[in-house]
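There is one chain below, alone, in C-alpha cells, taken in the form predicted on its own.
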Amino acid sequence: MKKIKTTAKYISLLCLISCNPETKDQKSILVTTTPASITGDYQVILRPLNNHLAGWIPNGKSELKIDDKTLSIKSWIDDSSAVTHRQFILKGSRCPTLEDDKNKDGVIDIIETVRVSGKIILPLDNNLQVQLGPLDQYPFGNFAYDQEISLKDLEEDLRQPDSNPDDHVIKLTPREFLSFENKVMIVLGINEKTILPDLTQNLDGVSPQLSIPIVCGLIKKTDEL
C-alpha cells in the first residue's frame, strides 16, 4: 500500500509541473514556437502571362533584400507597352495558368489570378509606408523600380484592421507572421487600346487593360535557386 501511495504522489507532482504555465520548462516550449528569421536575399524571375494580347513577350526580375530593420525591393521590367504597371506581392504560392481561365475567354484576368494566387498583401508603388495608396503611384513602361521600407513600419501597417474585407487587398491575421518566401509577385498592364473579351474582369478603379497580369513569379531565397 505504501508503494502505491508514493507512485500516486509522484504522478501528481509530474502533472503539477507540466500543467503550470509559469514553470521554466513551459516557458522554453513557448519560445521554440518563434518562426525563423526572414532576413536574407530573395529573387523573383518574372515570366510572361497573357503575352498574346500585346504581341510582345514581357519579362523581368525582382530582388528583395531583408536585414533586421529594412526591406529593399528592386524590379526591372522589359515591356513595350507605355502604360502604368501596377505590381503586387500576393499572399498565395503559385502563379495562374490557362487552366485557371474559368470563363474560357482566353485571358487570365486579375480576378482569376487572385483566386489561385491569393489576395494582395503588398502593393509595390512609390509609397510602401501604407498598403493602400493612390492608383497612379506605380512605374511606367519599361521600368526600374527601387524602394525600401522599415520592417517595423511595414508590419505595423499590415496589422491594422482591414478597412474593406471584401476588396482584393488583405491584412495579416493576428497569428500570422510576416514572410515573403514562396509568395507570388505579379505586374499588370497592357496597351489601353487593346480589345479584350467582354468577360474580362478588372480591379476597382482600374481599366480592364491596366488590370491584365503580364508577368508572374515566385519569391525564392537566392540560396535555394
The other form holds:
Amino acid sequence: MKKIKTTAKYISLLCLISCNPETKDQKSILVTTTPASITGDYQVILRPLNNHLAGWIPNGKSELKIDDKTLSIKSWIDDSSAVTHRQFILKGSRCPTLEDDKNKDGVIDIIETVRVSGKIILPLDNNLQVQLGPLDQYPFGNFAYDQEISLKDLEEDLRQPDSNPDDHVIKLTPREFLSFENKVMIVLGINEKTILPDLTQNLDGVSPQLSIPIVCGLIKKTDEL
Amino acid sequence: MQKIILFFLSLLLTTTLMAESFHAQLIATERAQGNTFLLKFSNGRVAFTTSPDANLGPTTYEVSVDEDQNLLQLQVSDDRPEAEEEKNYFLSPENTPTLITEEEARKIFNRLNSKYKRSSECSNRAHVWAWEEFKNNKITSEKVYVLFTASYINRYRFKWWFHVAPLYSVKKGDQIEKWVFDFMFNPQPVSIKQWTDGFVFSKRSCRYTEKFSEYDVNPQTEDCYLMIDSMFTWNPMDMKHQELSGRYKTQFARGEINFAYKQAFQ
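How about the form predicted in complex with its partner chain, since we already have the form predicted on its own?
What follows is the entire complex, opening with the chain shown before.
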C-alpha cells in the first residue's frame, strides 16, 4: 500500500513537472526544493494568550535550526496545566489580540486564531514526518520539546494532496516554497475543568479546553532580533 | 492488583512531573486564610503551607511546590548573590529617567536581550535589560513593580507575590507616557494598566503607593499594589530597605548584575 502511495506521489510530482502548462521559469519553481535562503537560526518568543483561563501566565521559547538537510526544533513552555499541549506552526504572520475575539466572549479561541494567524501547516508533535498524528503524540504539562526532520521528507509530505480541504490543516501550494520566517507558532490547552463560555469554538475531535491557545509567537531569524 | 499499582505509579509520576523547584531566599511568612500560610521568596515565587516551621528565617532555600503552589519540600541552599556593595547606597533618591521618542522606544524594545533562560526570574531579567540599555546607550529607565496581596494570591493560587519590568518615559506629543517593557510577556511596550491586566485576572487596577510598608501590612482589600522606583533597584526588598534606612541606590551593584546574568541569561 505504501509503495502504491509512493508511486502515486512520484507520478503527481512528475505531472507537476511535465504536465503543467506553465512557462519554463514557473516550472523551475515547481520543482525547486527548499531554497538556501531559509537555512539559519530562528527564535520564537512564545507569549501568553488567554492567560485569565490558563490560571497562570504561560510563556516559552522555541529555537529552530535549518541547515541544508535538516530542520530541528527545540522548545520549552512553562505552564501549570497538566494537560496535553497541541502545538502548531500556522501559515499567517500575526498573533491574535483581544480585538480578534469576534464573538466577544472574552476568549480568543482556535477558530478566531486561525482566522487571523492562518491555517495549520506543521503540527509540532513527536512525528514530524506525518502532518497529523494522534493526540498522545503531543507534549504534556510543562514541557521541553526536541524534534528533528529531514527537510526532504518534510517537503514531500507537505506537497502531498490535501486529503481534507475543509479542515484547518493545509498543504503547501504548488508554487509555494517551504519557509518558516514570520510564521506563527501556537500552543494549545488549558485545564479540562475550566468552564468556558458557550460560544468557545474547538478543533474537531478535541475538547474546547484543549483547543484554547495559551501562547503565540512569530518565527524570527535570530540575526534580525 | 496490578491495575491499582499502575494507578498509584501514574499518580506519583504526574505529581512529580508537575512539581517545580527553585532556589530563593525566604522574605516573609504571612497568614493567607484559616490555617494556610503564605511563604514569600526573593525571586517573587510563593508557596502555601499549613505547617510553617517556626525556625524558618531569611535564608536561601531550595523549594519544591506542586501545581497549586503547595509546598512539597524546603531545604537550606548555599546559592546566593554576592554581598551588595555598600558604596552604592546614597541619601538622594534622584533618578531622572531619559525622555525617549516612540520610535526610540520601539528600537529599545526590539533590541532587548532575548537570550533569557527558562525559569529566569523577572527581577534578574529586568535588571539586565535596564543595565544593558544604560551601559550601551546611556538611557536611564525606571522599574515598575506590581505587588500581589495574599488574598489575590490565595484566590487564584497565583505563583508570584511580585513582578517587575523596566519602565520608560516616552514623549508622545505634549504628553509623557510611562511604557512597560516586559519582553517576555508582551510583544510590544504597553501601558502600566495593560501590563497589570496580564497578571491581575480580576482586571482591577493596582493601588499606587510610594511606601513598601503600605503593601506589607495591607488590609487585603486590594488585589495588588503598584510601585515605581529607580532602575538601580533589584527587587522589592530594596524598596523596603530604602524606606527603613532612608538611603537609596544610585548605581548598579556589580555583584547583583553578575548574579542576574548568571541566573537569567545564557
